[in-house]
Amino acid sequence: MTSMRQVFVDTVEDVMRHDPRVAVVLAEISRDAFAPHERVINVGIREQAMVGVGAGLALSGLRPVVHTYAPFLVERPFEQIKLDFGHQDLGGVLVSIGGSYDDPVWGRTHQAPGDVALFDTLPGWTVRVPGHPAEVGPIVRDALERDDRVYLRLSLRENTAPHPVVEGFTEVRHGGRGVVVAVGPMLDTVLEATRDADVTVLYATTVRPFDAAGLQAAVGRAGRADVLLVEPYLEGTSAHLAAEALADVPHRLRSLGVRRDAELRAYGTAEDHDSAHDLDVPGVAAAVRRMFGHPAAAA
């Protein structure tokens, strides 16, 4: 199957065929990846300076595609996303790669569990998280035409079938004991820990802004308030606007994402890291038994 990033990478291309806008700002990583072009700029090992050249090609009326690893896109230019976009209010298309853990053989400096959680420091900022290569196709075009700022965040990990792309939640499941919100590649996972669980599963794509009308309905439909959110990225990064949608109902929340209280030191695997956080099929089970009781207790 075809990689998120290849589908980004070719979909990208075919746009810049028709539309002079779109321009792609690389700091070395996905170098090959794209074909030569006047408007595939390449910075080198500088993660800064792409940040602020995309800025820059905003300013000028360019629809910059900025892209590389989440830490590198993320965390060490975070400056200047604050500033250069956010600050002097430009629009941009910021695409990352290796989600929190997916290549783990590099080591915790290719590790960016906490990048959603950043952007919501800073206004007016989309975040997508697609859980199948299908779905970029879609989500990358509709960036590219607008004008405001997006994340698209890319990952390794995905599901075995795409969803139709929406802004806000999709119901994939109904049951009536409350509500599990499955984010980008995490759905599997919950399909398959929820399967004998009388519970609704809502799948994300569109992370920011958060479908606070979706999960309302959702818990009106299930007759339920207990809500249970599974993030790929930093724990309980969305919990805050869970608990804003739901402020006026009697609710329990709980996350399950990348734990807050650990620090791997080793390198594993992808599935070793799904296993310390909780984040496979048997902790995301443990975690809705405990929240939405046995499936006994439901007969």
The other form holds:
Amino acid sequence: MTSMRQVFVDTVEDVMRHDPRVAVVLAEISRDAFAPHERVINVGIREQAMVGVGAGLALSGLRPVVHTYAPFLVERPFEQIKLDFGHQDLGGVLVSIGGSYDDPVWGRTHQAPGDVALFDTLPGWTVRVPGHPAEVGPIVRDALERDDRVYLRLSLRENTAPHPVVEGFTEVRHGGRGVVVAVGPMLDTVLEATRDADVTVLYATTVRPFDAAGLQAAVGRAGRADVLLVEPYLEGTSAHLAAEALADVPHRLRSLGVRRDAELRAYGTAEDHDSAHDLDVPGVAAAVRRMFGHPAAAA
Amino acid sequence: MGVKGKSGFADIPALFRRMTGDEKHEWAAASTLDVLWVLYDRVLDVSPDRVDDPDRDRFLLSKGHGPMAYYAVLAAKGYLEPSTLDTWTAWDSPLGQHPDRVLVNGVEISSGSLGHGLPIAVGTALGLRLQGRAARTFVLVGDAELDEGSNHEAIALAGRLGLDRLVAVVVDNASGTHGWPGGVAKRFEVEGWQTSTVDGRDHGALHEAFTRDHPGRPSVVVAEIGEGERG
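Previous: the form predicted on its own; requested now: the form predicted together with its partner chain:
Then the entire complex follows, led off by the chain already shown.
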């Protein structure tokens, strides 16, 4: 199957054919994925300059796409993101690959589970986390048409089926004991882990802005303000926004994600890491049971 | 949006005093003053009534601290009402100790944190070239600011991309702690830039350096200022 990255590249190249505003800045990563083009600029292994150059392209009137592996796109040049795009009030599309731990044999250097949490320290960013390659095309096209600041988080992890791309949450299952929010590639795991649970499952590809109204409505329909967030990045990344959305109702909130309390010094596979963070089906199912009760226990 | 009534270089001391009070020599000591004046008076194709013209030249002040000279020149050239200078750094003033492009007419980048302007300028020059525009991009950095590694990424990249409408101005008052053996210009020269090192107070020499042809490569003008001269 075509990867999210390949869909991203194909879509950008397609849009570039008719939109002279679009220009791509790379730092070696994905350099061979893009066909040679005067508006595809590989700056070498210079991530600070890459982000600054992207901002400069925006200043000149272009729509920059800045792309590399997540830790080198978000963490290394973070002040450039904050100042060169945010403080300048410029638009741009930042696109990462690698997710939290797509390829764990490289260890901590190539993991960035804190990326979305870092964007939460900056105002004005739209953050989108597709869960299937078929969702990437519409998300990339939308990002290129706009003028604002967008972070796209691409991953090798994906669900078996795509969902229509919308701005807010999509209800993929209805239940009465509470609400589980599954972000991007976590959906399949959540659906399997909640198979026997009477809960509403919401699917999110747009995580910023956070769909507070969608969460409130789902809680209303479920009749219980019990919410479990399941995110493929740092545990609790969206907890402050979920809490804010539910500020006016007594609620329970629990968050699953990449654990914060330890640097996991292990290699193996992404599935091994899911398991270590309780982000696999048994881990999520256990959290679901604890929060919403097992049907047998409720009977 | 312009402001009526432009001023000359002789008006700069009075404009400076609106920000600094009765300090007699502050204006003359500002290391960037002569560079800024020559650029705005004789080099840049810009004006207050076309700050959004895509074909205007760009001037990016990367060295954003000590912006009094910048504000004074902008006021002298009609971008700012001189009375704006009276309340600088106050709560509701658009003028801070670092300039903000969102708040000040004609300011191309918000600066103050070192090492951002040159990479942004490289992107701006590149973007203008990709769009077939003749506009030039000038960027002013300080010699100590060159300590930031991001600048060295940008210096190498600009040289390799052959950005021949990019001009960097390094105001060199020898303020970097570890210095640049052999001179600042050498750092740019090895990356393929055309270099000029001139007296940063000599308007004629600055003008000549800013307007020298540099086909196929970027140009750097190292404007030397007496060691320790402020700002």
